[in-house]
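Quick heads-up: it's one chain on its own, the form predicted alone, in C-alpha cells.
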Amino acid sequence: MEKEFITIHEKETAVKVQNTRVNAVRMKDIVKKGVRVYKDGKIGISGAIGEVPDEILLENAVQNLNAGISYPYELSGNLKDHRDYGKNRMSGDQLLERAEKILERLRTEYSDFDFNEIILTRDVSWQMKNTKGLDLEYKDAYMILALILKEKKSANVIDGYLEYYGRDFDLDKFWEFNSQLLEAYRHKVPLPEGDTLPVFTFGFSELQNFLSRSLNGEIYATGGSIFSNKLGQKLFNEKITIEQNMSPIYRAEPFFDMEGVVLKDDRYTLIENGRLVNVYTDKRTADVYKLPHTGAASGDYDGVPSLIGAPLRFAVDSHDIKSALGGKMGILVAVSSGGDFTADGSFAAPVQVGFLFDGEHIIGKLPEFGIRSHLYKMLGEDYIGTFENKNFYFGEGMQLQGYYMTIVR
C-alpha cells in the first residue's frame, strides 16, 4: 500500500477598509492536511481542517478504502523539488503601517472618491510527499491590494478598483500609476469614432475562461469543445502561443499539480504559432481518451484529483504597444461585468470603466459602452498582441493583450 500525504498552511493579515479609513484588522493561520492511500487500483481519501494527526487521517484514509473508488495510475515519485518564493515577507504591523500611508493620501488628495474593501498579506506553504519518493514544497508570500472606488458624486456603487497582487510592492511605483489613474477618472472624454476600436484589457477573465474549457481534454475528447477534432489544425493568428504555464511566478500556486507531476520549465505548451497542439489532461484523461498528459489535475486536498482546469498564459509577442496604434488612440478596459462567450465563440460584454490611452498613458475616462466580437476574430484577423505590462502597476507577472472590436455606443 502507498501512502500520499499533502499540507497546506496559509497564514494571512487582513485591514479591512470602510470609507478610507482602517475598519479592522484581522488575522487567520489554517492547517489544511489530506492523506490518500493506494491499495489495488483503489483510493481513500482523508482530510481535515487543523493539526489533526497524520495516522488518524491514515487509518480513516485505509477504511476509506472500501469505498472502492479507482484509480489505476502510477504514482509520481523519486523526485524532490523545494522552491521558496516569497523573499519580501512582511509582517502584520508593517502592512499596517503601509495600508494606514496609502490611505491618508487617499483621503488627502483624493477626497472626491471613497474607497473600501481590504489590503492583506498572505503567506503560504504547500508540502506534498509519498512512499514513492516523492518530495515537493512550494512557499511563498505577497500582498494583495483590492481597493473598490466610489466617485461620491457618482449614483454607481462601484465605479472602479485600486488594484495589487505580487510579491514586491514598491510604494513609488504604485502612486506614479494610480496618480495617473485617479486624474483620469476626474477627466471625461468621449469615445473615438469609429464602429471598429482596438481595444486592450488585462486579466480578461471570459476568454481564459472559455480557453480554458475548450483546451480542457476530456471536454474535447467527449465533443463538447468548439475546438473538438481540431487537434493539428491553425486556428489562431501565428504569433499566438498559449501555454498551461504552472509557474508561481505569474500565479501565487504551487508548481505541481494535485497528482504530483512537476513539468519540464513548468509549461506545456497547448497552441503553437496558432496552431492547436495539444489539449491538457490529468492521468485519468490521458489514459482514457489516449492524450499526452499535460499534469492538469485538479482538485481538493481531500478529494480525488480530478481535471477541473489548468492555468493559461500567453507567450509575448509584442512589445511596444504605442507603435502597435500607429498613431491611433486605444481604449483600455478597466471594469467590465456581465459578458460572456457563446458556445460557437461570439463574445459581448458591457464595459461600466474603459479609459482612453495612447498606449503608453492613461489620458481620461470614457462614457459606458459595449464590444463585440467572435474568439476567431479576435484571436485571428482582428489580433493586436500580447505585451508585457510595463506602463501600468497592478503587480508583477501580468500582460496586455489587444484585439479590434466593435464598439456599441
Contents of the next structure:
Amino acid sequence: MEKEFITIHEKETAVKVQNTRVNAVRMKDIVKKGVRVYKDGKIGISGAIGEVPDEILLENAVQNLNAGISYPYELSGNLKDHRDYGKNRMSGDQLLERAEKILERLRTEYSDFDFNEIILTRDVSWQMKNTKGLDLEYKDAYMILALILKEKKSANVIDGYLEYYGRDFDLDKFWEFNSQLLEAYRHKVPLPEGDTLPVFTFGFSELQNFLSRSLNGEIYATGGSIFSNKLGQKLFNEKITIEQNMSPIYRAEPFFDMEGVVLKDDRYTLIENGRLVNVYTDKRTADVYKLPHTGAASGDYDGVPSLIGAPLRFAVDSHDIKSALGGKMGILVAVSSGGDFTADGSFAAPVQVGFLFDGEHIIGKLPEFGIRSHLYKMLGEDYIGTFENKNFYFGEGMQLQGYYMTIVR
Amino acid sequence: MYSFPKGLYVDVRIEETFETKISFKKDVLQEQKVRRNKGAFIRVFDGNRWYYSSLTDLSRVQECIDALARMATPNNNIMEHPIVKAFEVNRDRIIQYEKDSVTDIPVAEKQALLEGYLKLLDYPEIVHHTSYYVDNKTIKSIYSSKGTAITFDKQTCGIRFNLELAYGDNKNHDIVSKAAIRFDELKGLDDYFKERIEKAVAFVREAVPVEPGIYTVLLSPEATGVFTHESFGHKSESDFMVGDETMKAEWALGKIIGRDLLTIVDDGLVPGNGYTPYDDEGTKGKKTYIVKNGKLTGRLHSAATSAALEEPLTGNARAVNFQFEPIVRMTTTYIEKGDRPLKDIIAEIDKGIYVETIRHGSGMSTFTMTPSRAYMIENGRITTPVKVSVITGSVFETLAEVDAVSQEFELLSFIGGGCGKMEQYPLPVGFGGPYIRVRKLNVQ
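Return the structure block for the form predicted in complex with the partner chain; the form predicted alone was the one displayed.
Zooming out: every chain and molecule, the one shown earlier first.
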C-alpha cells in the first residue's frame, strides 16, 4: 500500500477596515491535513482541519478504501522540488502600521470617499509527500489590499475598489497609481461616441471561466464543449497563445497539481497562435479519453484528485497599448459584475465602473454602460492584444487585454 | 466555562461540523468523503477596536482569549459601550436533529440513494454528468462575557446533478437539484428530478438566441428569490450604511420603493439553508419586514450596525464558518405571496421573457441575473426556449416595476454555492417566493 500526505498551513493577519479606519485585527493559524492511500487500483482518502495525528488519518483513509473508488494510475514519485516565493514576509505589527498609514492618507486627501474591507498578509505552505519518493513544497507570503470604495455622495453600495496583490508591496508605486485612479473617480467623463469601442480588461473572470470549461478535457471529449471535435483547428486570432500555467507568480497557488505533477517550465500550451492544440487533463481523463496528460488535477486537500478547472494564462502578444489604440481613447473596465457567456459563446455584461484611458493614463470615470460580443469575435477579428501591465499598480502578474466590443448605452 | 478578562467584551463561537460528500462522474463513483471538524472563533472588544482569532485546538480557547486580551486596552466602562449594550443575553439549547441526524445514516445508504437516481440521466443529449449527495450538520455554541450561553444544531442535505448537454452544435450545462433537511425527504424524488431533467434536455434541443431588448419579465420562485436577494437584499444589509449619510437618506425608513403588492421579508427562523435561530453573536433569530406594502420598513443588523443606526437587532450577524467574524448577511429572504393566479399573470403578457432557472446573480447599482433556462412569452403563452446572457436592471428603479405577484409560492435552498460578500463565500441562504412580473428589464 502506498501512502500520500498533504499538509496546508495558512497563517494570516488581517486588518479589517470600516469607514477608512481600522476596526478590527484578525489572526488565523490553520492547518489542513489530507491523507491518501493506494492499494490494488483503489484510493482511500481522509483529512481534517487541525493537528490530527497522521496515524488517525491513515486509519480513516484505509477504511475509505472500502468505498471501492477506482484509481489505477501510477503515482507521481521520485521528485523533490521545494520552492519559496515569499520575498518580504511581513509581521502583523508591520501590516497594521502600513494599513494605518494608508488609511490616514486616504482620510486626509480623499475625504470625499469612504473605504471599507480588508488589508491582509498571508503566509502559506503546502507540502505533498508520498511513499514513492515525491517531496514537493510550496511556500509563499503575500499581501492583499481589497478596499471597497464608496463615493460619499453616491447611494450605491459599492462604487469601486482599490486593489493590490503581491509579494513586494511598494508604497510609492501604490500612491503614484492610486492617486491617479482616485482623481479619475472625481473626474466624470462621457462615453466616447460609437457603437463599437476598444475595451480593455484585467482579470476577466467570465472569459477565464468560459475558456476553462471549454478547454476541460473531460467536457471536450464527451462533446459538451464549444470546442469539441476542433482539436487542431484554428479558433482564434493568430496572435493568441493560451497556456495552462501553474506558476505561483501569477496566482499564489502551488506549482504542482493535486496528483503531484510538476510541468516543465510550469506550463502546457493549449492554444498556440490561435489553434487548439491541447485540452487540459488529469491522469484519469487522459487515460479514459486517450488525451495527453497535462497535470491539471484539482480537488480538496482531503479529496480524490479530480478534473475541475485549470489556471489559464494568455501569452503576452502586444506591447504598446497607446499605439494599438492609434490615437483613439480606450475604455478600461474596472468593475463588471454579473455578466456571462451563453453556452454558444455570446457574451453580455454590465460595466458598473469603467474609465476612459489613453493607453497610458486613466482620464476619467465613465457612466455605467453594457458590453456585448461573442467569444469568436472578441478573440478573433475584434481582438486587440494581451499586454503586460506596466501602468496600473494592481498586483503582480496582472495582464491587460483589449478587444473591440459593442457598447450598450 | 471560560474566564473572561475584566474591562473587555468577549465572545466565543464554537462550531462542530459533520459533512458528507459523495460524487459520481457518469456511473463511476468519484468520491465518498465524511468530514468531522471543530473550530472556534473568538472576539475581544475594548470599545475602540475588535481583536479576532480562529483556532482548531479547542483546548486552547482560554489561552487565545487571554492573548487577544493582552492586545486590547481594558476599558472600565465597556459594558456601557453602545455595541456591548446592544448585545442580547440569551441562554438556550435547541437540539432538533438528534433523532433524524444525517450523522446516523450509513454512508453506504446515502451512496445507494444517489446511485439509484443516476438511471434518470440516460438521455443521448446528456453527454456527461457529475452527481452529488451532500449533507452538513453543524452544532454551534456561543458564549459571551455578558452571559450568553447558547447551543443549537442545524442540518441540511441534498442531491445535485450537474449536466453537460449537447445536441448537434447546441451545447449547454444545467443543474438539477433538491435540498432537504432530513435524509428521508430525499427519497422518492424520481418524478421531481425527471421533470426537470427533461426540461434541460428539451432546452438544449430547442433554445434559440434571444433578441436583445427591453422586455416584460416573469420570474419563477427561483428567479424571484435571486432577484430579491440581488436587487434589494444586499441593499438592506446595514453595514453598507454605517457612517454614510447619502445611503441613509436614500434608503430612509418609510420611503416608498414599490407598489402596495410588494412585501419583502428576511426570516432566520425558516427551516433550510438560511435557518439561524441565533445569529453568530447570539442574537435570537427574527422575522424582519424589510419592505411592507411597498414601503421601506426595516433593514438587517448586527449589534454594531444596530447600535450605529439606533435600530433594533434583527439576528443577521453571520459568518461563513469558524474562520471568520460575523458580518451582516441575509438568512431566508423572500417576497411574500400575492393573490393572483399565475395563469392570469401570464395571460396578460403579449411579449415577454419567462425566467425559470438561474445560474448566478449579482447586486451592485445594476443587479444582474444569468438565466440557465428562459423562455419567450407570446400572446399570453410560454413558448420558445431562449438563450440569454444576462438580465439587468437598476436597483433604484426595478422594485417599482414589479406589477404582479402570484399566489403560488415556494421557498428553496441551493445545493452547493451560496451567497458571497467580499471574502466570505459561500454562505448558505434561503430564497424563493412567488412568481412575479417585472414590467421592464434589459435582456441580452
